[in-house]
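Consider the single chain below, provided in structure tokens and representing the form predicted on its own.
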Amino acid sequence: MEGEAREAPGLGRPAASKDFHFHHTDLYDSEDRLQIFPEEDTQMRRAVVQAEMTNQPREPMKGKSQRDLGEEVDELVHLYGLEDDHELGDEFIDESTPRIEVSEYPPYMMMGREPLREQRDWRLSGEAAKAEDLGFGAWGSAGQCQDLREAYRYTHGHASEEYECYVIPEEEDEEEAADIFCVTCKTPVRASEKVFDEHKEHEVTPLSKALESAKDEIHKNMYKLEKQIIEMENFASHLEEVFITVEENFGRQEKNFESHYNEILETLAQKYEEKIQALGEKKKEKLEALYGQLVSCGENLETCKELMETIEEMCHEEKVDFIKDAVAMADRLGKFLKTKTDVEISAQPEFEDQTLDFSDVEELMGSINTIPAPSAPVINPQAPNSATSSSVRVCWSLYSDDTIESYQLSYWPVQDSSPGKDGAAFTMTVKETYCSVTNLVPNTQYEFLVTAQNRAGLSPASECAVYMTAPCPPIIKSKEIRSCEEAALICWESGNLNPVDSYTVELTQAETPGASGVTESVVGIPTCECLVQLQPQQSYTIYVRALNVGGPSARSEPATVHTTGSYFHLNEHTRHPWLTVSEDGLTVVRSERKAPAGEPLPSDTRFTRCVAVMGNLIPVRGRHYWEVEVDECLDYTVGVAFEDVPKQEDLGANCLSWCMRHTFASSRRKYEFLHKTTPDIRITVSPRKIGILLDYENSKLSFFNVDISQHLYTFSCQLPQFVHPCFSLEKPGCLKIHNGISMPKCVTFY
């Protein structure tokens, strides 16, 4: 880099950066400084750089001679205290070389102190390697090397190295920040670049847009991502359950061949026992058998020779004793000889060929893959939030190591009681301990129960268990919401047959509809309506869940409040028959034709003699402001009023209701404003609104002819209990009440 410090040749020194400036100082102030670099001095000194640059021959010096420069320095080396100093110029001057006087100079230039530069360790051969570049590395002796180099820096602005000096680096301009977004490029960038540079037809956006939309464009990415994960991570979590449930089965198959070929073994070794045994009997017997006929032979042939011998002997004897002896010989040989012997073998030597049974190994061999008959699963309890309104998980276990091919899972309304003759019952099957039922009746309890299958049959029965759907979105009465700057009462039905546990109320800020965060939760709601705190001057989408022990169900249709003023619709239920409200619910008219004979049957919730009816203000203390439009012509009264007050009864004629009165006849308006007594006020312009401003926390109720941003009249009036708006025409015409504004500035005062 350029700003690094180079060594400058023949100086052995570091050069001074560019980045910084050197600046002479003294102990003097301005004026007391001497003229050490006179004028013609500056000039001179220029024109020799100059010359030595474009190698012109210097001209003579002007305006002072030899003489007159060194009595200045003189004067100079008795100023600083340098006459015993006799080291100047010596650290560039070689002992052998004799030192040369450049009188073209100023004096200063030869007083160079070895000591300062040690104690100051300037930076000054970058320089040093410029000026010999520029030609002054020709002037032969290190003192004109000396003297160059100090003019050569003089010349550019620094100081000689004789004064002390002040590094002062120079400041480095800021780098313009960017602050547009270039959508073209992908890069920011800053506005002058889009009006001169290439982004000049790009399209561009503000850079705080841009960061936003980075932001969300990540979150959503993030949301993603982290879908993904927890997918992938359910995914790697079945994977180890497959893997757990082989080595298992592995286990159960391995113990089951090893059971059943051990049987195998043992039972071919029982029959080979059997057969050897049969075999060794049968042994026996031949050998027994032809032991006692070659015994039988053996006698026979005894016999046979001891007659051959007798009948020798006989031979030899006298006539006399030979016919004695012959006759008897003669029968003995006759018994013997009919004698019949037997010649046949009565046991053969060969064995019969031995036919083996091996139908029971071939079972045994043949039940090596029969497993016997599971037993019963379990049901598991319901989890939380494992429903839908139309669907529900039921999950099961296996507490034995039976192996299992498929389960059975029947379920039916629990109303139902058991399965019904007219098939209310459904079965399923399925492989894994788990199962996903839907085209569910919501908020309904339904029984399950499983059965496990294999090869050999189906297992008993589990345990009925009860499981429920969760409910169905609750349905929002957008009509009878009420609000105020501070609160709103959220009122809805159910939506559901059976009944839930409880509800929960959720609301976000509709100023910012791409959010998809609840701002604000109220959960554990027991009924249908709820009161909630809010923040004045906003406005809220509105949401409801019903939840029972199936979980949450599906957010209802979306009500918007506006915090802004007080809102209310006026009760259907408490109208007198003759009277119509809109569908707003904002507007009251009783209409031309003629009422029905008779009036209405006395009721605690509606008017029957008054025709009059009710608003719903919401119940909460504070201030409240609604506003009225009126006819001129038209007899009407309009006030507040207990829920309990008399429905017999005209409006202002109890200690229960606080009214403001016209009547119109011939001309003449007459005003007044009703409770138990009636105050003398004359009004002289005649409102055609009317503001109504009930004031909980001051004991107040204030009316106003908002044209004209009139003060009308005040109550002071306890309010142990809340108070709804009331209305009522006695004649023909309409009322239309505004509300959910802000109160007028002239309201705001009382």
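Here the rigid core means the biggest group of C-alpha atoms that line up within 1.5 Å when the two forms are laid on top of each other. Everything numeric in this text was worked out from a predicted model, so none of it was measured. Numbering follows the first chain given and starts at 1. First, how it differs from the form predicted in complex with the partner chain.
- With the core held fixed, the Cα of Lys286 is displaced between the two forms by 2 Å or more.
- Relative to the superposed rigid core, the position of the CA of Gln537 differs between the two forms by less than 2 Å.
- In the core-superposed comparison between the two forms, Glu643 has its Cα shifted by less than 2 Å.
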Second form
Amino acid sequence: MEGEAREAPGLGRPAASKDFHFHHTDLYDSEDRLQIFPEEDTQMRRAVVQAEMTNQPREPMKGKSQRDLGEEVDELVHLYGLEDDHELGDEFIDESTPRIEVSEYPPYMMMGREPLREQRDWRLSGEAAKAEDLGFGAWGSAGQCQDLREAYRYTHGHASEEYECYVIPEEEDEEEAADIFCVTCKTPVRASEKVFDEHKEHEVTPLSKALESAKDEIHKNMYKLEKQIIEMENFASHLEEVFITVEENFGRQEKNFESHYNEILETLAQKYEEKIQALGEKKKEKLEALYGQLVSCGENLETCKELMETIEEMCHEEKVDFIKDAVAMADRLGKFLKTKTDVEISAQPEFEDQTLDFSDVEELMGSINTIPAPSAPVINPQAPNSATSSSVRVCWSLYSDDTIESYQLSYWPVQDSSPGKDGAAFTMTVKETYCSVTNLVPNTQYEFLVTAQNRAGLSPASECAVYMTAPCPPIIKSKEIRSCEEAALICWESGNLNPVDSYTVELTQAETPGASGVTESVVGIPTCECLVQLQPQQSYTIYVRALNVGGPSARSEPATVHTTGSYFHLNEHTRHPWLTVSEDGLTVVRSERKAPAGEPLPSDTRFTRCVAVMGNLIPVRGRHYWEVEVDECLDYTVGVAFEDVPKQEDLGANCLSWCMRHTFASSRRKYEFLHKTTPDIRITVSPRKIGILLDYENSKLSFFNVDISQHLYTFSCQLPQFVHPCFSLEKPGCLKIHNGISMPKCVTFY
Amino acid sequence: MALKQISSNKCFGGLQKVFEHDSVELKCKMKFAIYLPPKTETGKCPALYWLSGLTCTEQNFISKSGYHQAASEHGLVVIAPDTSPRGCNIKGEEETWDFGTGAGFYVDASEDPWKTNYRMYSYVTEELPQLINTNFPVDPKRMSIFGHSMGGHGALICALKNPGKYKSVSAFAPICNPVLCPWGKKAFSGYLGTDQSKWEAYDATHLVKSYPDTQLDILIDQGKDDQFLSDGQLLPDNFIAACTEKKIPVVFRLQEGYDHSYYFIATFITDHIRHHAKYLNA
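Can you swap the form predicted on its own for the form predicted in complex with the partner chain?
Expanding to the full complex; the earlier chain stays at the top.
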């Protein structure tokens, strides 16, 4: 607050304290009112406030001072150009009441015996109080205010926290308390007086009702004030921001100007040097030319003189000699005279009028008022979730308020081998400080840099930022989804060549009555499979997204999961070579044709002796139920086994498997329940469909004849690890597995 | 039809009671035990009838088999009648343990002097159920039957002679083919006379052959070390063969090391109660 007060140009007074908030909102609504406290009026205001202070409690001449004050305030109002003093006064009464009574009430108390007059005073002194308020606002302190309040309390004689009692004076010291309120005079009166005195014709209300409405009014006003305080605080902080911005902007512009003018001065100095040098050279050249001419002129003169002398000498010679010499002389003279004597002045003394070219300077001058070349933009790091698998949204910003005409955005894929060397860079020009770059390769890193440009030129390039495109959507392996009533195991392929950060599984309950339709997400899955917890007897649509730093991929193709019963497929990896598994993974066939000669090599995963195959049951410790459709004449073994059951042994022949075996020989059927020991069980009706209930919770494995709901046998088996369904065919034939079905009621008893 | 309560004991939240009444069929006072599970406090429950074996009274089963917990959990009313009329003063009634008192064989006798009182078949299939349905919170439409040895035989014939009457049946070491075993021959000749064709009407193995194609799930447990099995009194193989022939569903479990006692019954009683509950509570 202090900072803002100091920096605000219109106020300029360091002492503007907390009371600053109490300025009316007009302060920032209209500009001219910002000048509400012209510097030269400080004196005046101080006087007002001092007067106010001295006129505070226990001052006998209250009324007078009040009116004096009122007048002063009027003056002030006019001084400050606040013509709408009336309105201001009203506002004040409406909105600043809690402050009014600080100054207002004591006089009222003093003047209690002249209610009518007091009433007038009250009205008038509204403005006085306003003045006081303004005074505080300008340079009064909270402490002063507090003093006044305490003084009031002291005078008043009780410690009430409520200052809003200006409407309802408490007159407990009176002999007979006022019990009604005269609305017209706005004063409490005694009901007994009403009949006689001046309130006779006035509207009256019960005192308590008047008190209520007055309190309401006060609370409303306080609320308004609070709002105003908040608004003012906001405004002040806004001012502070603006102040800093102005300082920054002007500082920058100063620098800009300085550099420009220096540049121009340098250019001019350079031009001067050039011109002076050129001038000197010209002068030298001219002088040299003239000198040359002078020399040759002298030479000519010498020759002439010599000729004259020679001729004169000849004239003194003998005739014969004269004639001889005269002929030769005449030739020589003739030759000499033939050579023209150059009497043209080779160099003019005048200075040739050279135009001075100031165009570049002008240009420089002209550019001073425009803009500097921008500084390097700052490229932002990639925003989370801003990329798609083919695009990224690159953003950058400027340190300063440079004027920018366009930006040049360059990018290239990050190469593992030699970064940036490939030269396959792309450039695009954009106006905005962001750009969605499209047609990119999924799950790939790109380096971006950006350069800003305006009339003054190009900025330096920003630093390189690496952005990454989102991955391709994964591909759910629908055929490998396993589920039970409480959960599903979803598997998928990444769909991306490069590794991604993680995967998200989204599941939505299919549109059934009562389904919430809410999409749940399992996030941060590091591998390509996820066990999700589900509600029983529901249908879910499941999507998978791949994630990297750039964001999530699009949804994968949906997969559907029904949490009815347990659902699994046969595991091809465990399949004995003589068996074939149908397309849907639920029917196993041992064909009639002769099996290939020779047994397959022993294996840890694949059954090699017992002609069997395993199912992939979801690893959830609950209850799992499935059914196997069998041929009554078929020799088969069905049950469960640990994953590491010896593949070279018959199912049920060891401690790692629990099975029911049927053998049919010479019209006799044998049903055996095989584990370590074999109980003697006889069954009179051959099941055509065997129900198998695996119950981890109760450590039980039960077999049922589904068609007649008959319980056949229950193993008690400790299952420290997960087991899988297993199926074996001792003779050619087929077993059809039914799963993903509700448990029959009869099964629930076991 | 007045019922006289002999005893009442709280057991697994319910009440094990014994009543005495004057039987119309048997023309004597008869006792029966009834277990009322906690569920009877709120509604009608299915009734499961237990028929005991030779020499037994209503007491053996309720004190030795330990069936109460399972019955309480499944909410089954279990009724265990006595095995024969008592105190009828018929000559020879008390002479042997396998005929007469304690050996009613759940037949309606046609021969003198037995035919007046020894009407255990009618008693357990008609009179007793009516009495129970009238006086206790049971659902008359849901009843099943099981038993041990002679009672196993009784349970099987009651179920096989009344298709649809009982939801399910099970037996511990039942006398499966009485017409071919010494106990059966002795009893049937005494109660039914020498006409062996009349015997077949009370022989489970014979009854199977004429049993209509109605759903009936039979559970039989048999101790492998049961002396009466090796004595040829029980003959379960004949019954199984007949059921296999007629495709009547039986699960026969030959339990290694168990004998004919109530220890054997107690071991597998829970399986049997569940077997019945599966049908009675379906």
